[in-house]
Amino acid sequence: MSDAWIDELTPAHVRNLDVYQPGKPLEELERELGITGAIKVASNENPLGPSPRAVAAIPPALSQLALYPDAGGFALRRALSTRLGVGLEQLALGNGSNDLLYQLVLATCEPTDEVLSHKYAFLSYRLAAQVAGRTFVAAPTTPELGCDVEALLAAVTPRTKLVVIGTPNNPTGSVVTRAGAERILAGLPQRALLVIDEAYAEYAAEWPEIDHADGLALLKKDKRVVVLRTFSKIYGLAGLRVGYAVGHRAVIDILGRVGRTFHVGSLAMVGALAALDDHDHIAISARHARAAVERLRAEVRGPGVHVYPSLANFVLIDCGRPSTPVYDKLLRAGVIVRPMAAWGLPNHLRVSVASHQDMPRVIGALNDAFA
């Protein structure tokens, strides 16, 4: 049976969508190589693991599974209103941040309107303005893959409605500075917002002698802000998927009116209140990915390799040749890192921080890669 129904089934815009490619389970991966103990750097993960007190806090919740989440997320917002120093109407939560991104475009934007941001960002800023039908616009980038800021201004129209900017930014661990975040917010239309990614916000704040820009404090002085965060990258949560929105009451209810019903499960809610004050865990954890971040910068060589400064959890690597064979020999060393084809960037490869023990055999297969 032909397939040519499915085109009249659906619309153009899903069909023609780029879909996300996942990577393999660590599990398959060596299946299919033949290999054991290898190491995944691939998907920016906390190589040290969760958050000690969300894996105790979820096993007293497990007897209440039969009993549908609290829909409004009552207890991790109003423990988040108290951190950061927002009303309680100010907080959304989501399946992740990225749920949020999407319920933004979904809430916002007109069949016309366009979502702005640059040609290096993050692949889900493009995917939830296209699953929506809506227009993506990729602004030019500094040499440094960094956001040009002129350059994303000059990129603004009339349709402009959602900007977003990650800082740092995913993959290229670049941030926007305080006055550039600024200079962005000034330069756009009444009828638009700025959306500040600040899924490593918790990673940056090791770096303080580095200018980069403070979502929540832009978001004091101006009503067109909103900030999205996550509890999947420094707090270890990643497979519970808990993110959340900051913004104006007014936004987040338009928020609360196209996202899903109990779309936060009660366990992530659990895991994610008690992550929040796990302070050593955070401490400890942003340490690490500074540290590992200047070892790979310092230690990783070799002929046209240049590693980005990031002041996330990653680097991005330029492989100075086309990155397909370093990815597969890294493969066959039992290392599995992200290759960057599906950003544009061909030549370049994104490497997560490793844990203590698996940093020198993290750098070691990368050295002999690029030899």
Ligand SMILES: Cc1ncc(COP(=O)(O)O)c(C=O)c1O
Given for the second form:
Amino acid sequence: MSDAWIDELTPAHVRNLDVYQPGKPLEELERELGITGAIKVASNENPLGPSPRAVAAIPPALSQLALYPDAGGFALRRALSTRLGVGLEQLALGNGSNDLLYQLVLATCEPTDEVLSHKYAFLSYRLAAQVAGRTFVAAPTTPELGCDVEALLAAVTPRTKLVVIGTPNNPTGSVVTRAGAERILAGLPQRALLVIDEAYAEYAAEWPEIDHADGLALLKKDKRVVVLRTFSKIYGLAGLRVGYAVGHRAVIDILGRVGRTFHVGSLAMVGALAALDDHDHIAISARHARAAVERLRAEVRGPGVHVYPSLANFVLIDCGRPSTPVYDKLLRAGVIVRPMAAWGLPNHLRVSVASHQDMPRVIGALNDAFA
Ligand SMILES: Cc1ncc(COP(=O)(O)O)c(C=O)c1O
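Please supply the coordinates for the form predicted in complex with this ligand, as a counterpart to the form predicted on its own shown previously.
And the full complex, kicking off with our chain again.
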């Protein structure tokens, strides 16, 4: 049956979008495979769970649900402003940090403008451009699949409006160095912004011996920097959908013009505010992730297998063979990982860190699958 009628009422850039393939819910997979107790290490969530402070703060806020949330997100922005040492007017909240990237494209890109990142950058950068009908340009990477600063700069054109780098990047776990980020900024056209996606910044802070860019320090030097952060990762609040952007007040002002009103719910803001001060949860989660990444790198083995370094809460694994049969074997062992074919990496899998208790099973299943 043809759906030609919908083609007639849809712009080509929308018709041509890839459909996002969400991972199946854990319960659905367990039912299909006839197993119980599966471990999901596919979405870079915090295996230690949500911030207990957030969990405690939300129930008392339930009685206020009849009211619209504070559209300005004042309490959370004020807390972030104090924490980060930036002005209130330099902060915007989003329905997850992804939301803010979509807003940035909408707010800054003319129809002919380009969004530039690299080939193995987080897929949302491409999607955010394509949903808005803008061109996404993917620069080549280093042989280790990380951001190649010179190649990125070589791909800058007069139409480049946003340059987006994830540091640490998903799915590679790689970072851009301080000097690398400064070099990008120095080569950035005056009419462009450098978006630094720091979704995993709190994890990277656990590796002080490794040089990596500091978006907020760069923003202090150059108004063209926008930093994106999220409560979905180390704070363990992916289900609430809260992220924030830090930038020059003029950039935050234009973001506010395209963002929808009331797009961050009241419970989400209450949870995020409580989690921000949950230093114990953050410290334990960061320490756990580093130890788990080190274990994965040290203990996962197999012919042709390479586990990439990572400063985040996941690792990228080159299976040295097509990853689909490995993925299927892992599924049957009750370990759900993320295949990387959508990134153009058909031999690779991304594996998030598991809880302390589940790590031996994840490592055992990987080694069995690679044997
Ligand atoms: C690099 C990167 N940026 C942003 C996000 C999205 O975060 P949020 O849940 O805040 O939209 C993710 C989530 O996987 C990510 O890996």
